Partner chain sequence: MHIPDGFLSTSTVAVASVISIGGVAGAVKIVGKELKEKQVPLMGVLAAFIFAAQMLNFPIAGGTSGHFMGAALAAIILGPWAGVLIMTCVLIAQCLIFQDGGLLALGANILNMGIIGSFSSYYIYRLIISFNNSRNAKLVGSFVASWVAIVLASIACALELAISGSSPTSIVLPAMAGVHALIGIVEGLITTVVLRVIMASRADLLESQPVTR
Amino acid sequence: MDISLINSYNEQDSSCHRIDARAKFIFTLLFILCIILTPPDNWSAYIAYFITIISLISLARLPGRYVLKRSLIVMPFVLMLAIFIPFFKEGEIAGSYNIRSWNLTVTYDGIQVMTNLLIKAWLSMLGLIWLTSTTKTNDLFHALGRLHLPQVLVMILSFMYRYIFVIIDEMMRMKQARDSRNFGGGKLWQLRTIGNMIGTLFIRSYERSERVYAAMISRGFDGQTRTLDNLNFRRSDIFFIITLVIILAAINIVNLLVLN
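Since we only have the sequence so far, can you give its structure as a single chain, in the form predicted on its own?
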């Protein structure tokens, strides 16, 4: 699998790409926290967050179609969770539906909560897309380590990223071998074959991890990841993080004053 299929734009050169990875990670974390803590009926704040992240995406010169496509990938999974909220949230009834012996009622409060959840998830995804599309993956993991996140967690994420491509290639080879043997039969036979493939893939992944671990230990691995690139905060990085923190604070302060 080609890595560029996932990281298509993080090798570009723009003002956002040149910012220190730690500054971008801190801003993205604060951006998502502000979105999560925003009250459900505060639509002006959501519009302000959208303008902020779209401005950063434009500065990074990321194609709108690429950003939209990636941001909508996760939305079906969020919708699967949010779709039931209008039916279980108490409040003023917006409509009632009879499905055989079931009486389903939809409330206005439930619709508001569902809409709020979808908007928050989409804005958060835009922030994460901007972060991952403007930061090299190794720099991002290095930044997480420099920010003193648990070393084990950073190590697991870095290995997951490095070997997900190997596992996908292994899966594609197994699929090709299956298709070359005229994969057919009934649904039960197909499910059995797919189950055997999943089990085989798990065993191969486990055995590969054992070999990789043994190779790392034999080369003196001590749990620390060392890179040739050093992260250094520059004046532009400090200016970036201060400016955007002020913008986020101003959005929340203005909306608090308006609500009060």
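Given the form predicted on its own above, produce the structure of the same protein in the form predicted in complex with the partner chain.
Only a single chain is listed, so you will not see partners or other molecules.
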């Protein structure tokens, strides 16, 4: 299966990797919340958040290229949501262009709102990348369970994570078979092929789940999975979360003082 899907850095070891998954999850949540709450013109705060997350990323010894590449993968979609704003936000006009009979007006306010949204989205994404690249996915799911996500949901998520690879492999084989048969024709024909593939994949997945269930039942499954849950909050985790909460609070307090 596609190697880029498997997170290749969360199995490594660094001071960040060793922090309890719950502490990291809570920090990431707070970090993103702080970013969202920051007013658009508060550039110093954004720089402070950027420095915070970059230091955490370097502490985790994640390669910059990898982080940059991962953070940019989704950016085209983010850009698609934001690109219209400068043209439609009312305010001081920065420039206007006539394309045939169509009058496009760009406003400063609009540009500011768009840049702000892109920066917020990108910084939040860096936080998420740091979290997911320093935490094993299964640990993250268990941490969510310990943070009161329903246990059933955690089990389903772990199951899903286990079978994603199996089913994507199955799909890739079908895709290869399709492509080697010269996948072409009109749009409708292509859609029909994709529909047939998804249908076949659905039936295979359903039947696989029945086999998995039968295998689980025959091994005495009673609706509970028991795992070696080695999450424990150590003193270093408490230290980590307190330090970072203080940093986030300091950024906010300094900015409040500066703004007033």
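Small disclaimer: the values here were computed from a predicted structure and weren't measured. Residue numbers count along the first chain shown, from 1. We call the rigid core whatever largest set of C-alpha positions still superposes within 1.5 Å between the two forms.
Shown in the overlay between these two forms, fitted on the rigid core, is a CA shift at Gly199 of 2 Å or greater. In this overlay on the rigid core, Glu210 has a C-alpha that sits 2 Å or more away from its partner position between these two forms. Superposition on the rigid core between these two forms places the CA atom of Ile167 2 Å or more away from its counterpart. Structural comparison between these two forms after rigid-core fitting shows the C-alpha of Arg219 displaced 5.5 Å.
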